[in-house]
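Below you'll find only one chain, the form predicted on its own, shown as structure tokens.
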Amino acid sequence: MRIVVVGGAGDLGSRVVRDVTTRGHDAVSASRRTGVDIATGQGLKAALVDADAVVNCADDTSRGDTVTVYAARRLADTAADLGVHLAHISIVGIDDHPMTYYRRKLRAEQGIAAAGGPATILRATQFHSLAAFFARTLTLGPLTATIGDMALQPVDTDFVAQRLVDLALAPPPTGCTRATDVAGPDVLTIGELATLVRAHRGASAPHVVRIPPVGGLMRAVSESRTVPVAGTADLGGRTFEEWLAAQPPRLTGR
């Protein structure tokens, strides 16, 4: 099969396009690198003629609705044009969140809906690494800050890649479909998340403060709606803690 990977040149999209090839399927990563710009259209139609699906994993929260909606929606129409099958990364716990960026995410589903054509959309939790930059950015010194009761559930972005990779090679739904959730094997709490990544470079557990939640976002935030329903995802990949272990002992980035 021919897939096309929206944003393979990413950590994401380079992981999928990785997977296609070890099982032996044509990858096709599709970037500005390669001519390929969903923001604009350019050279999106002739990237995906021919392909027997495409996997968007492209996104840029820097630029807005830009690209995590419209450019979305544009690729969501082009594929049902052609009637190619789209798998679409996405988040978990967005439906009654106020964040800003989840809003963006829920409207893309949205439009990927409203396109028509088949799709497939994977909502995710949390990568480890950017449960790692929560934990270090809520960190100053000695103490982490946490807001209310506030706890992940990330998830090793190879799971995610292959998870996708599946949904790609399977026969495409009739419309759009959810496919069942993906989460990491346990819940973390900010403080146990930071005590791990100071551990993980040799410091001593932090002290824990406790912000009280108080507006809209912060109380969302403090309930933890991106962790999944017990039982309502599927659980896999490495553990944060498997996962640490094999990065550098100071991290950086996302």
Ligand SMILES: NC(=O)c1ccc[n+]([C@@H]2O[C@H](COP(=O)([O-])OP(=O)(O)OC[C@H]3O[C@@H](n4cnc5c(N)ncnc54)[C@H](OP(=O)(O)O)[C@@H]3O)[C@@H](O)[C@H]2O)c1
Second form
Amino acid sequence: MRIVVVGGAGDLGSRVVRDVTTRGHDAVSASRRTGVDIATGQGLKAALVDADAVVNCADDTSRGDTVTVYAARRLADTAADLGVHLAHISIVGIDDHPMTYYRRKLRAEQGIAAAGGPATILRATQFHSLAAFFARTLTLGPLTATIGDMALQPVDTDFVAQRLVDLALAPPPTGCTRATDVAGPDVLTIGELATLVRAHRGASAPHVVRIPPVGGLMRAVSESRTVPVAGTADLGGRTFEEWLAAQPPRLTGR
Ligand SMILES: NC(=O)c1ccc[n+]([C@@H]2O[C@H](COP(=O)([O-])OP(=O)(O)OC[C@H]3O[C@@H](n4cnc5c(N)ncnc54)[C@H](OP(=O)(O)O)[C@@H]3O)[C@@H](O)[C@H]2O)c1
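Go ahead and give the structure of the form predicted in complex with this ligand, now that the form predicted on its own is out.
Shown next: the complete complex, the earlier chain at its head.
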């Protein structure tokens, strides 16, 4: 099969490209660096015309609604016109979350459903690298701040990529459907994440300072709404600790 991966040079997209190829199918990486811009539509139809499926891993959080919401809709409309199955990545727990980015991701899902073509939406929890970034960001010296009871159930990006490829290679659904959510094996508090991240570079466990949640956003974070309800998600991939053990001592990026 010929699978177009929009955002195929990104963190998730590059793993999707690799997995498609490993399974013996043709992967076509499409993004601005290959002349495909889903925000303007440049090169999009030509990229999709011979595709069996398209996986959307493109995003640009610095551009507000432009890529996350509107370009996702443009991609969904183009795929629907051509009858190409769209597999789209989204985030667990965004139905009732006040965070601006999560609201955008929900609107993107709604736009994809409204486009009317065959589409499968996969929601994943935060990738291990992002969980480590949060833990580092909330740590200053020996102190880690946690908003209320904040916890995450981070997931191995390779596991998410494999599931997206499973979906792209499967028969297309009629209309838009949601796949079973995916998450990693463990729920970890920010204190536990920060302890593991500090131990990875040989530092002692942090002192965890609890900040009481004030306002809707902090309450949503404190209630860990992005952790899937027990029994509702497929769990798999490397644990956070296994992922961390494979990283260089000094973590960078997100
Ligand atoms: N990180 C997490 O914890 C997490 C968890 C769940 C879901 N997700 C979802 O996973 C997705 C991918 O995240 P990521 O971290 O892999 O992103 P990433 O590394 O930033 O990659 C995004 C890619 O999108 C491409 N892109 C940006 N604007 C574009 C445009 N206008 N047209 C075409 N391509 C464009 C970029 O390539 P060019 O510069 O070449 O255009 C880039 O390679 C996002 O939708 C995110 O919501 C992430």
